[in-house]
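Only one chain is given next, in structure tokens, and it is the form predicted on its own.
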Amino acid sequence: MLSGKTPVGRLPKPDLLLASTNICQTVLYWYRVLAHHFGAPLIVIDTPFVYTETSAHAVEYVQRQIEESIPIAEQAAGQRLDESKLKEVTRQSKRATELWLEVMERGRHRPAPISVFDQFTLMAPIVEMRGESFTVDFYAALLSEIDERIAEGVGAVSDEKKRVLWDNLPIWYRLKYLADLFAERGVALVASTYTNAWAELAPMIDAERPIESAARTYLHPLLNRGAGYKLATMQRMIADFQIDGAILHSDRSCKPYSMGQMDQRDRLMRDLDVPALLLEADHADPRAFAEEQVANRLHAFIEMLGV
């Protein structure tokens, strides 16, 4: 941001910043720094943690915050909120999210036509441009291409021997290194709790009640729910995707996502007899990535899989 050296050029000065507490704890720190640096207003939407069930009060609390942010956004934009456009954006968001879920579900096929490393790159539109019609078109085209690969028996890994689940954020700055390491041994990463988190809430999106459904949806991301929910999600994905092993990335820059991973790893190994590795690193800070140590642990894990 400071250097201007990005794939899309220099980032513009924001007129308004908005963040939520339902995500990695570092995000709120980043946005506070950005607000201070740019002198821009910052809205923080507080989402109460969901341990088991969501109360009506929690939904109303988040909805009220969203409603109170609208006049601030209108002032920054210099125009009033168009409710019909809001409904259309919500409709497009729901459709794009449903298509993204279908894309990931194709990973159930053998060989998997798309890997988790592909998903980490292809998720950009669902994160940044969810309400746009071209995002819907993009995922519809992607789904068609994936179905062609399935019909032709083309796999993301040329010689798929074992299938692995990835938990938590990716190690963004070492994606190619990790993808090559697994592919060379015939290990396909076919499912991820992280990419799934951007899709699993599609049923909660309601274009006829956009603000209320937004409040409900943003209360329920994986990071904002109890550790038992994530364990159940991993157990379901292990069955659905015929998973042979799991890697739980213990991410120092995303503590909410990493809570409970030691117990989750032990439960997967004990209850499902699935080899599981707890891999310590960081999704944003390369100083926390010790390549030799990571390589040794991953090779040992692959040996556990019987490859």
The other form holds:
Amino acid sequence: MLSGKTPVGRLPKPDLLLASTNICQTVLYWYRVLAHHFGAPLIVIDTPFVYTETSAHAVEYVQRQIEESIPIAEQAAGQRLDESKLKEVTRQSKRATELWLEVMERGRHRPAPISVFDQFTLMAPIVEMRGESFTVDFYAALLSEIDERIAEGVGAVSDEKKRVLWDNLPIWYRLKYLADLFAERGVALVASTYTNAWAELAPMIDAERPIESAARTYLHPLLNRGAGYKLATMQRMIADFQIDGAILHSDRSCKPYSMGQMDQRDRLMRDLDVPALLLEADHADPRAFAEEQVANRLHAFIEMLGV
Amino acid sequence: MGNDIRALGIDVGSTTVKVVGVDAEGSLAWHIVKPTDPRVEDQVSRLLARARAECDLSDGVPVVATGYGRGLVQQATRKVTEITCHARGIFRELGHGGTLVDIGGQDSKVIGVTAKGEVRDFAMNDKCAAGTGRFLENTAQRLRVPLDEMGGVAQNAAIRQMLADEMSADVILPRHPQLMGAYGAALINTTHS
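Switch from the form predicted on its own to the form predicted in complex with the partner chain and give that structure.
Below: every chain and molecule of the assembly, starting with the one above.
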């Protein structure tokens, strides 16, 4: 992003940076580097870990931090916060997030009309432009295109033999390689905890109480919650999406997401009798991706599924 | 020997190349083991030519390739991972499932094999080659003990003893541990798998 050698060009100079502790540990380092590089102020919102349930004071704590950051944002923007615009943005966010959830739920169909690899690229607007009206339009259009595919029986993989769940972030720099590896063998990745994490909190978003609901939403991302919640999420997805096997990407650059995966893997295999693979790699650092070793494990896993 | 070979399995490992022929009963009827040559494609062609000559193979005999170098076997009718092939070979050899420990030339694998011979689960080491075949080979060289005398991985009594002590379990050794991958590969396309 700093070099400008990206499809979307160079990162513009920010007036203000804001990050939250509810995320991969690397993000906080990235934002510190950005703050240093651009000489921009950085606000860090501390979101206490949710082991099982959120306490009222945790929500209040996060809410107060957001409220305290408003004057700083107003100063950076040179204008006051428009309460009605905030509500409108929150309303659009909720609608876009609901549509994104619907897009992924379509993966229940056989053959799945959309793969997790498609989701990894199609998720960009929900991550970067959630409150915009064109984001709502984008996902509405995507949903109708997916429904056309379902009506015509078009699958993401041309001959879907097995359906797999992906846990954790994608291996961004090898998406095509991995997509082809699975597709060539008739394996469709039909659901992922990661893309779902950008959708599942839609019901928490409340345009009438934008800041309180933001506090609640920021507390509840999958990787800010206990390992038991992720296990339950995977168990539900395995049933809902008729999953034949699960791949748990152990991601060194996202330790909060990767903690507990060994136990989660054991539980999926023991309780549900679903083959599960722990795959060592990294979402950002290609040095932690050994192609032959990854390929051998994936090929063996696919053979284990009976393909 | 001769006309009876129905399928070939070739296991191109990091340290050795193994070729196995199975007969109509699915028994291990012919084999050869050679240190892996840097020019794998040429070596595979030579070994397959030798198999053809020695076994008087008919055309159309399937060749299933496995091991890290399986992608380099252009003659292969099918390519299958050594995880699946080892499980296939050992199940046919022993007639039961269990926990299969394969310590290869440069990595180690533990494979759970069901009572029906299917792979239930597997684990592999990532980077370190300590304790693998290559390590024992180098050790033998430094001690100036012939490798056959010291015993390569599964043939090494100390490794078997260590595994048995550590796991409090009996360690079963097949007749040709080094050939189980190639044997399993050869069985893939037969009714004996």
